[in-house]
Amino acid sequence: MKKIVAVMLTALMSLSLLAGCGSSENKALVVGTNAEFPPFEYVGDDGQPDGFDIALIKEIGKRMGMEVQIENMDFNALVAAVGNKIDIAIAGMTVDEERKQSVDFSDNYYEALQYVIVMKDSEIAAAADLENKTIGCQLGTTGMFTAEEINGADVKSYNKAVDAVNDLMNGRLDAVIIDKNPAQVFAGKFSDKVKALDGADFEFEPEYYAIACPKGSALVADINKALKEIKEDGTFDKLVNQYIE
């Protein structure tokens, strides 16, 4: 009887070891995003998240031998969800000191700059012109933090950047502050009504996007390795050409 039990225990331990040592190809990488930030992330014609960030993380997952599962959620909830509801987050997320207290970041993968969207007939053209104005932004983004530092500004935050742009066109806002690429997308979509102004004219500083991972996670090294390969073999540039330029 003891021999039978021992054999069974050995078999169970072997199965456990096989499961634990199995390749990561069978493991899902749950990735949080906010599909309201074109061209980095948006909802495609098939109703699923698409965009540069989505394509990039799927390529990273492929090289890590992991199946990527995308979870679309509010941007402001992403950092808190990392390591809990999701494994990592990619969402045009700027690396800053406050976020670094909660998550570890991968290497930077994109340099960005805040832009200002205004109505075509607006006289706003420089930093001083934004003072004492009503400014829209997306909740939890660099655009919001930038707007909050403007003297006398009345800052209105939105879960979706497009809602801020709509309020601008409806006369409820004087300007919207958002990252360069989505600003250009919105300016192109509503070209008869709004224009996007270069953040350099407002003395905005460049920022850098990276992938948020749990504190102390080995995922950072794995993601960085895959990201380095993607940049070196030209895949990164192909994705930029496909989604951004």
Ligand code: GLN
Contents of the next structure:
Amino acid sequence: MKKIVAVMLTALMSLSLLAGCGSSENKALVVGTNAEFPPFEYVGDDGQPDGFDIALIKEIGKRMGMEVQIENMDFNALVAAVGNKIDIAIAGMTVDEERKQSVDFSDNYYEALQYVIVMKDSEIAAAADLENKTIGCQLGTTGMFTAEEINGADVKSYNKAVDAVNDLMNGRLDAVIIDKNPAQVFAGKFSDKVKALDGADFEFEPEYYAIACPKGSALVADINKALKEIKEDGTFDKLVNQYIE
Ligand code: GLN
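Beyond the form predicted alone, can we have the form predicted together with glutamine?
Okay, now the whole complex, with that chain kicking things off.
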């Protein structure tokens, strides 16, 4: 009799242990972002980071059974923080060769292009017009790398893109180079003063956003699986409609 009770107790204990291990529901996925890049990430009215990327990563986390915890930091600090301070980063981050030396990227989730913001009365309209100009951009971004390639350009970098737009309106810059969707948001916000010009007119090349993960991490496959489901079941398009279009 004693033996049967003991066996049953052992069985019960291992069952509850198994249940404990199987539930990853409360495991946190710490996600770094820079909430200065609308509509992908910004600080919402409630003071919390919101935007397309935030909604997307929460949906991915849900499907991975992980609770997403957002850490807001400088864009320029994100890549080095992946695998240390944060598990992964989502920040409208363009896949590029240099970043790939430090992180592994998920599948691409969005096509982007650099745009040019200028004052409404500016004559800048094509690539050659940007030569020898003072150009603002966000520090460590592909907009900055693009500006640095322009002949004779005096490049000024800011931690927040909106500060570059403010300096443009204050007359300290001739143009700001930044990704299309944020450019459209800022141009819309200050539409009495500035306009956003299509990067195709400047011969800029398309870029692709992806999620930065630690090198060699199993997270990449899990994230890609969730991302694929989200695209296939229409959730992705719903988020695009809600936040971008
Ligand atoms: N897509 C650009 C990059 O990856 C800008 C991203 C951002 O400013 N959040 O550099």
